[in-house]
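Only one chain is shown below, in structure tokens, and it's the form predicted on its own.
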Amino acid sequence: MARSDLEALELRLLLDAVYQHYGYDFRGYARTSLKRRIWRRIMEEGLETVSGLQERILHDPDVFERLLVDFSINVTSMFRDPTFFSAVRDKVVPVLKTYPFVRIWIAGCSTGEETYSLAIVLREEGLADRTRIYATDINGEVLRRSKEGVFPVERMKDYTRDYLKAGGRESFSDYYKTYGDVVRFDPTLVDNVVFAQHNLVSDSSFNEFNLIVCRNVMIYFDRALQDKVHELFYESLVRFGILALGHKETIRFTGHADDYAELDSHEKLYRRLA
């Protein structure tokens, strides 16, 4: 058997073992991204093969938790893609203001930067008090960090710049306090946020939402898994609810392509038709 074929077999066995033993299903994730993260974990654990990692994670839950963090890591920052948050202010907020109460789902919230960014926008637009945000991620440790709202102080210059580009109306530094080399954001920003574990691959819809934000998550999924998640989002949106995707993602070529109207084609904002 060729080396590449053997590695492919080992990867399948590893993902099957994770699913059977821990209940996490990564079998529909894009293989290139998975392989890179798995090999990083192999090297950091001092191992040499995918099979060696499989044996280790089956007998040591701590190793699996570290692998789960590897799978969960996404590149994120506050007010990432400022034009997206400008579009939220200009095109999404007016729609949300027509509802007496708003429910928002941030799917794949990672370490919380997007959650706090959206919470700031809602506060400045007068919507915070009648909005409930559900910030979910597959990884419990990532959720804990997200809820804390603690970030390196060195990032604040870039975050401030992007906040202003996104249409920020206040002094960004008023939203956090500095403690040495870290800052902690105002805890009241997340008073109306529910942080919870949710697996897009295996878990079902848990509420109806006026807005679902899932940016730069499905780029790690294969086409079949993307279709499955789009079905979940469609079922979870209220009529005329809004779906927000990342710049490299689209509703086109999915089974629900005709069920949405473009609210903003560049910022990948779609409004459910019925």
Second form
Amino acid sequence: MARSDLEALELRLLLDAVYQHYGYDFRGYARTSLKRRIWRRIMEEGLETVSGLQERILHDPDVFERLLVDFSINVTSMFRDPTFFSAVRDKVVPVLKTYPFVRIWIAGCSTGEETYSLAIVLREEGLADRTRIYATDINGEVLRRSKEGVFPVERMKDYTRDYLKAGGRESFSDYYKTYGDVVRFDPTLVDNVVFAQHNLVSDSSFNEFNLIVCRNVMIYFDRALQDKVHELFYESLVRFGILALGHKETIRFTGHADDYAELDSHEKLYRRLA
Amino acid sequence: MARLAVIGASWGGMDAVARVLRQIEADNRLAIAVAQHRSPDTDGILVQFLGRHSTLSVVEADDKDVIEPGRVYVAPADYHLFVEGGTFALSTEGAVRFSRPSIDLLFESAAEAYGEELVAVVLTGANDDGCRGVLAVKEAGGLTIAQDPSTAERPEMPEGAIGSGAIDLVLPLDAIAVELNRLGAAERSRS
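Alright, leaving the form predicted on its own aside, put up the form predicted in complex with its partner chain.
The next block holds the full complex; its first chain is the one shown before.
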């Protein structure tokens, strides 16, 4: 058996073991990225093989928790793709303003950069008080960090630039306080945010939303799993509700391609038709 | 699965890639994927620029795009581009050796998916991205090419690739285009 075939077998066994023992199903995750994260964990635990990691994971829940963090963290930044947030101001906010109360789901919120960015936009647009954001992630540890709103001070220069590019109207530094090499964002920004654990792979719809934001999360899923999650989002959107994907994601390949109209093709903003 | 060419470029790469693409024949049956280091906020500019220099259609790769012959796919700025089976996958995992897209990651994933059907090309650049990638390509039986460093705007990247001991051919840009056309023509007669 070739080395890569052996590794593929070990990966299958590991994912099965994780699923059967911990109930988390990563079998539909895109392989390259998943494999990289698994190998990073193997190295950091001082191990040598995927099978070795499997043994550790089955017998030590802490090792599994660390792998779960590896799987949930996607490196992002505040106001990533500033034009997306401009489009939210120009095209999404006017739609949201027609509702007496707005529910937003940020699916796969990871460490919270996007949640705080959106909360700032909603506050500046006068929508924060009648909006509830549900920020969910598969991983509780990541959610805890999200809730804290603590980010490295060295990123603030870039974030300020992108905040302004995204149509920001205030002084960005008014939104945070600096403590040494970190900043903490104004906790009232997330007063209307519910941070909750939710697994896109296995959990069902938990509310009806006017807007679902899921950018660069499904790129880590294979096509079949993407289809399944799109089904979940379709069910969870109100009629004419809006779905926001990452710039390089598309609904073209999914079973729901015909159920949405493009609100902004470049920004990957879609509106549920009926 | 048609043969795939992966091209990695950094400093000076825009002009170098354009010069190679300009000479690729319109009926070349290679699929081509390009990882060019650049600033994260250069949305779409590279694709437009390369599109003007190529008779093949040049697109930014979308997640899960099926890899088709005769097309040029560019790794989007601020994403890693992976090859998985016959499709592309994107990732926003952290930069690898300061680079996203990472040439190493594109090459390594493509080597696993395409094996002997892969050709990897390292062009101009001032870092050592691609070094590990070409080793994976070579190990999987693919063909590896580096731009002749003396003809590169910055020699470090092709020198690094050559230094890894995994490079089959060292060529100036125009000869790289000739080689890609030869492989693309062979692809035509195969299909």
